[in-house]
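Next up is one chain by itself, shown in structure tokens, the form predicted alone.
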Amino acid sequence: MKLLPGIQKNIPLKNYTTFKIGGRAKYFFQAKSKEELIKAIKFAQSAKLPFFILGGGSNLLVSDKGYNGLVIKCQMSNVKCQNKMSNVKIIEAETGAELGDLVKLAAKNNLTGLEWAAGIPGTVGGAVHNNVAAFDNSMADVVKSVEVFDVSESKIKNIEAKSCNFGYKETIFKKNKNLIILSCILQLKPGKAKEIEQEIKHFLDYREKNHPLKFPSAGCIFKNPSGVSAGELIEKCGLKGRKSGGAMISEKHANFIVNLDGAQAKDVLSLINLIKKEVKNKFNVELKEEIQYFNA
């Protein structure tokens, strides 16, 4: 099989996830433009290779066995701000742009609506794909439209926000794997620079105080059940500090599992299963994972 130029072999995926966990990808390609991303997808199709689109790897647990296919890392990261109307501003962002850079761009242009995302790792594409949410805000609140490549039809399409099926950390993109996010348009409102700066600082300080930022993790492991905090349920089960291999349920925030030292996916899975069992036994609540599993 003749490989697409730029494809690398046998690349450790742990280097591309915030968990610092994961086996090797048989093939790995870094797409620096929409055209390169689409070209890599079409190559995988013609070579009958399974493929996986990787953003910032911040909400992901990669199998220890790695991936026997092509991992396409989104590197396209152009962002720009446009003035559409006096009370509405538009930001266009490619899927590989860092969410943190988007927050900074909005703040630089005195735009409000993204302050809550300060300190959240990952890319814009991943944030839209998962409808990332925090502090009663979510990407659904600011997304106007999403540009996608529909693999099943080999076409580029634009999907309006109302058709994205945004729900609590759910979207059409999680359910329809053929829709690959290329870019998105966000709609923000003018704000006051000082207030935006204060809000950003507030959220960054909160995360510094309450989240285990000194260790690799994938963020919150579970979605919050209706009306209750998953972290509180886990804490009330006495599971803070419980370890498996190199992984540990955070002593700072029980809905985080951290990589203390060379943790493997199997260690994290062991703790996830323990948490689900204990919470079910004690509260009769079935926790559902927020993180995505990327298996071989």
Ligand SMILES: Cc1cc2nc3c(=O)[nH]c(=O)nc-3n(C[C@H](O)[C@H](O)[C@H](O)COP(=O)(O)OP(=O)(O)OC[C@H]3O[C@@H](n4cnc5c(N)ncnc54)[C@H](O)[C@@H]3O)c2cc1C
The other form holds:
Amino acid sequence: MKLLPGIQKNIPLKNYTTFKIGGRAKYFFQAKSKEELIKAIKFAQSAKLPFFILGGGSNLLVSDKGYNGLVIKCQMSNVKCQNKMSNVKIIEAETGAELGDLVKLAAKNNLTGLEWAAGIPGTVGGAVHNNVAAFDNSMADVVKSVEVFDVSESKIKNIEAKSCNFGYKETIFKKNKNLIILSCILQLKPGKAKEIEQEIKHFLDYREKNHPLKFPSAGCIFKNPSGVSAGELIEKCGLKGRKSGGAMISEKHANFIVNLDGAQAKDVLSLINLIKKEVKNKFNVELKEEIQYFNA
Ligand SMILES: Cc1cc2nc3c(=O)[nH]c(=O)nc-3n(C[C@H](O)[C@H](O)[C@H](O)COP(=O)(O)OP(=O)(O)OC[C@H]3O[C@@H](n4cnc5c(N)ncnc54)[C@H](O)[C@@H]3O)c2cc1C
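Show the form predicted in complex with this ligand, please, because up to now only the form predicted alone has appeared in this conversation.
The next block holds the full complex; its first chain is the one shown before.
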């Protein structure tokens, strides 16, 4: 098989996830433009290789066995700010842009609406794909439209926000893997520099105080069941500090599993199974994973 120029072989995925866990990708490609991303997808299709679109790797548990296909990492990261209307401002961002850079760009332009996202790692594409949420806000509040490559039709399309089916950590993109996000348009409002700055600081301080940021993790492992905090249920089961291999249920926030030292995916999985079993036994609640599994 003739490989697309730029494709690398046997790349350790643990270097591309915030958990620092994961085996090797058989093939790995860093797309620096939309055209390169589409080219890599077409290559995978013609070579009959499965492919996986990787953003910042901050919501993933990658198998210890790695991935027997092509991982395409989104590196395109152009962002621009337009003054479209007097009271609504538009930010256009390519999928590989860091969400944190967007928060900074908005603040620099005195735009409000994204402060809550300060401190969330990952890319804009990952954030839209997951409808990332925090402090009662989510991407659904700011996304105007999303440009995608529809693999099933080999066509670039524009999806308006109302057709993205945004729900609590749910979107059309999670359900339809043929929709690959290329860029998106966010709609923000003019705000006051000082207030925006204070809000950002408030959210960053909260994370610093309450989240185990000193260890690699993938953020919260489980979604919150309706009206309850998954972290509280786990804590009430007395599971904080439980370990498996190099992984531990965080002492600081029970909905985080941290990689203390060389944890493997199987260690994290055994803690996930323990949590699900104990929470079901004690509260009759079935926790559902927020993190996504990325298996061979
Ligand atoms: C310390 C920490 C704190 C966190 N806090 C929060 C929080 O407050 N709220 C929250 O919701 N999440 C939080 N997260 C989880 C995570 O940061 C988000 O889910 C993030 O948006 C994932 O983006 P990513 O680029 O890393 O995506 P990845 O983890 O790389 O991928 C996630 C999914 O998106 C898909 N994807 C990525 N890019 C594209 C694309 N271009 N087209 C189609 N599919 C794509 C991938 O295939 C995968 O299925 C946190 C994580 C950490 C480590």
